[in-house]
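Quick heads-up: it's one chain on its own, the form predicted on its own, in structure tokens.
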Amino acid sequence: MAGAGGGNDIQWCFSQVKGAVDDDVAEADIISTVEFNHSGELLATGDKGGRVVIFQQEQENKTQSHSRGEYNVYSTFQSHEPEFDYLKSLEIEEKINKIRWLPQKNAAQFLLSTNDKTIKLWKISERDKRPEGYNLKEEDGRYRDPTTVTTLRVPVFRPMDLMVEASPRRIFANAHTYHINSISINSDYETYLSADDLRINLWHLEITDRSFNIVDIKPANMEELTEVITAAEFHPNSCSTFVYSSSKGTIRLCDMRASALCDRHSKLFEEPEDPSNRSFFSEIISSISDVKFSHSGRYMMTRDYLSVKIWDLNMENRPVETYQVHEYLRSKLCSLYENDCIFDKFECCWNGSDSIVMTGSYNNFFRMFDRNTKRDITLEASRENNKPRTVLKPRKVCASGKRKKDEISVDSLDFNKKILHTAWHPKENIIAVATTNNLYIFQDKMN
């Protein structure tokens, strides 16, 4: 990791940041999900305002060797609209909760966004021809009077200023009560599932009228309610198994091959609580508020709101790695608890070899851990140094005592700037990270 010593270790370099510089932030800009395609070439974000952003990275420059391809514009569209249920009177919101890419099979690309109730599937293609010499219409478009056609032309193709068009090719909608939290793609490529609070659906990407119901966990009286789902995922490579986690802490993993309803769950992940920590709060911090599995399919990765967990899918009693994110906030989190951030649901990602980790934190914080030599290490996203190629120091927080002159006091910490969303680049050592309106790009200082 950077700044770290050793030889192999990652430094660090801001590369780009996308977004406006001014202060106060319009709602429908703050970023709510962010997603590199399988090849890396493509970077998605979603905002509250319903659209997608994607980004293209160039061709990398042969005469400077050493920037590496910037991202660039691609293609915005509007993804979801407000809405308004009348039967339950409610607004739902166009915020996007989620974008997966599905892999690409032909010159366009697929992704599927959702909001809190509708999933669609976009296709986003590239026009770089346009015909021209229709023998009904004019150049203009409009339609000639048949009669008035003497001579038959046929129609040619012209090159043209390239256009990226995107196109809703399904919509997927009704089949969920409670909030959508999550999507996954089924290794298949045909089907994928979509979770909210109390249930989860697996559709066909072809298929829009019908889902079925392969998880629920609502109770027949409301009032013995105890937990809900957070967050579920399918295997990278094992088409019938996923995972959810849930509000108490605990992961269950599925075999679709058991029966049709999984409510009866093949493993179950929870670690036994450490009595000498038990608090007020432990329930609401050991929620789970994001899962995801290593590349590799052997371990999966959980968030809470102060650690991230790695397991190994052979062991269910305990993680086999456990890193702390921002231990210091463990005095604060009455505060925390006041202020709604207690609340807040942290994302965390893999790197591409499955040999790094990282999320998000407060201040404008993220962390990153190296399973090999347990160096952890916590960089800013800030516009300070927002110079191309400046390598990011090392940020620490002192938790009490007397403060070191580079270290910065909890209590001055920003807790309204959050980084909750971060993605890795599949191949290479680039990053994204999306502070509350800002996308940040970082990438490893080449040689």
Given for the second form:
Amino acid sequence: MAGAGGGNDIQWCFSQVKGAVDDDVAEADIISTVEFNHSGELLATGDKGGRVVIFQQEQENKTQSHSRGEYNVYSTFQSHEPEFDYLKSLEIEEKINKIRWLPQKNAAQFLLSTNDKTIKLWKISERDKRPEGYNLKEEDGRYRDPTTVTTLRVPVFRPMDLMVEASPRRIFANAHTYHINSISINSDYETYLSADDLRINLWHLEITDRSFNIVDIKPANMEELTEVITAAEFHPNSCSTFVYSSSKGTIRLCDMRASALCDRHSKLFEEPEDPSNRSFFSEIISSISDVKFSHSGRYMMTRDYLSVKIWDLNMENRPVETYQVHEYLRSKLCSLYENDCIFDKFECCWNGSDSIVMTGSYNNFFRMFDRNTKRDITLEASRENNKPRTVLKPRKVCASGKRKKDEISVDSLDFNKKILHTAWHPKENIIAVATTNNLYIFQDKMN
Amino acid sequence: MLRGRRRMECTLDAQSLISISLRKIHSSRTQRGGIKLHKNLLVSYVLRNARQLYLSERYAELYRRQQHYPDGAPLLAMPTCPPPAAAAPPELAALPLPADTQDREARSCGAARGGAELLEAPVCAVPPELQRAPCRDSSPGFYRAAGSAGPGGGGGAAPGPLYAAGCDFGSGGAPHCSSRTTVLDLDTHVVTTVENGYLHQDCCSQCPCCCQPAPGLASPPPAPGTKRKYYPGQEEEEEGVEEGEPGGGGVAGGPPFAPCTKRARFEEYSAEHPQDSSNISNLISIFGSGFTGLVSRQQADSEQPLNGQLCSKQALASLGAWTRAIVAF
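Okay, that's the form predicted on its own, but what's the structure of the form predicted together with its partner chain?
Everything in the complex follows now, all chains and molecules, and the chain you saw is the first one.
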């Protein structure tokens, strides 16, 4: 695969792994979202327990020029708690569905995190000084008896151990009847959208008590429901354009300048179904689980159960590229339906230069497709390769027939080990890959 | 969850797929976080596809039997219940009736877009005649099936327990109202009552005749557009009637059938899976074909005779409750 800088293939090396070593996974520790910030210095993860953990990359060390800085825990906080909607007798899960970073404007960092119903804007700020020398308070905070004060002094700031604080600055609640699946910040950095199964709302980051509904696909009669919204994203450059994908495998591009309610799309991206592939599960596997614009804004990528498709925004009738992620599963759909794996929602991501796309699979495998060389690679996130700077060995799944040495047969795949969430550093060849409860960081081999 | 290393084998049995799907829907109601609309929608598609195959297999079976017993059994003669002609909407008389048995069969035979391809799948041994059937929507066929479970079951006829069991249609008693569920639409907060899987208000608005109790009848008046009611045990009678009355059919009233013979026939079919059948049938009748929109989209694509559309609308009134139930929970 061509690297970002030259014609050499990238050699991926293990860098770090975060999370418990136990095989017994606590449900709350299951990672549900991974996202680099705009500079790549910070890496945020959300989990099923409603917590957000932020890692920060160490400044590059001059003595260790052969590897980039490591990511260490920077801040951990409880973003969402479980709630109960008494009116509808529904429990609201605290699982973090998505995290999106705002671009940095000042010393503090801001991110949006969402569960099924509520979006929160968090401010993450550093404190490395504290005032000392109060007259009326002791150092530990207790109030002094005023009668014992005999002199006055001016409190001064003194350095302290770095403390990272996260505080919720805005809470955007009560706008979604159905489960929120996406949030996306507009390129104007003032507004953002949130999408649930049937509606998309537009918010202003400063205003929490109202939002605008911009897409509503709820039929007048719920009996007539045929599709739901599965993902939505703003265009990276055009602040009036966004796309949303559906469970039927279509993507609609909408322009907010056309009308207040963007129920009528400006473009509809759909590839006709191949009738020879029709099965009981055709509708399920064509449902799009993720949609991502390229950094350039010219392309978008969609992920359905078996493939990744790249679409040119100028061509609606078919994708320009299609990559099979794990076609060997096509004959196993029945079993995957039985064990619910067929409903897994895999995400996908672009590298910084839009030349490579990456997505996850089962058995802790993840796949990368180089759009230029048309080569692809399968790698595994496993603690077995955990020596830093160990180059990862490409893996191969044997679909049928004679299994070669080092290949793994489809029937041996562990479907409990799935990689749903991956993220690529915006500038470097550093990737974050989330297995069930561990976060792996891989880098390309330097030198 | 699949335990890692188990062999990935699965039999594409329509009936087990249906029961798996129904189990998924049922268990989703108790899942944390509330019902996931997306997942349930996808499961409903599988359910629809599996049901199409299931029904087409039934028809295939029926066809094969027909080949073996071309004269038909005496049981397949005229139904014993007099057609309640008075109750049928007059316009039905004017509806075009397919004179061609083959054509009707094809339409009824799950030859929907999904069904046709499924018919070609190796798992379903379908006689070549059916495979040649035009690839049209089978909506009238199976929505008739689903729909008839509602009104058809109301009367004393308590037919096809495959569809009626568990629904507690009641025998000889009140037409609809023996089982009742209340559902809440999350958005509009409208509370809807479902009776026998039949959305009360929809039913009444579209088909006043069938809402009125018909105590004198062995079976309630048929849904408008219903040419005949389908129960798995009834297939042979259907065939027989088609043969005997090519054009007449029981449009005006096609009553359904002789209850006792039907029951006997049904038991033969359901002997293998008694428990599953009743669960499947109960929820199939409610769930119909999945969300109505699936039907209407298909209908838009094909030329449907008017009676078919009327019937499906009727039949699918029952789906509303289910979708709302899904949304509500």
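C-alpha atoms forming the largest set that superposes within 1.5 Å between two forms make up the rigid core. Source: prediction; values computed, not measured. Numbering follows the first chain given and starts at 1.
- Item | After fitting the core, residue 87 CA displacement of 2 Å or more between the two forms | No; residue 87 is a residue whose C-alpha shifts by less than 2 Å between the two forms when the cores are overlaid.
- Item | Large Cα move at residue 210 between the two forms, threshold 2 Å, rigid core | No, its C-alpha moves less than 2 Å.
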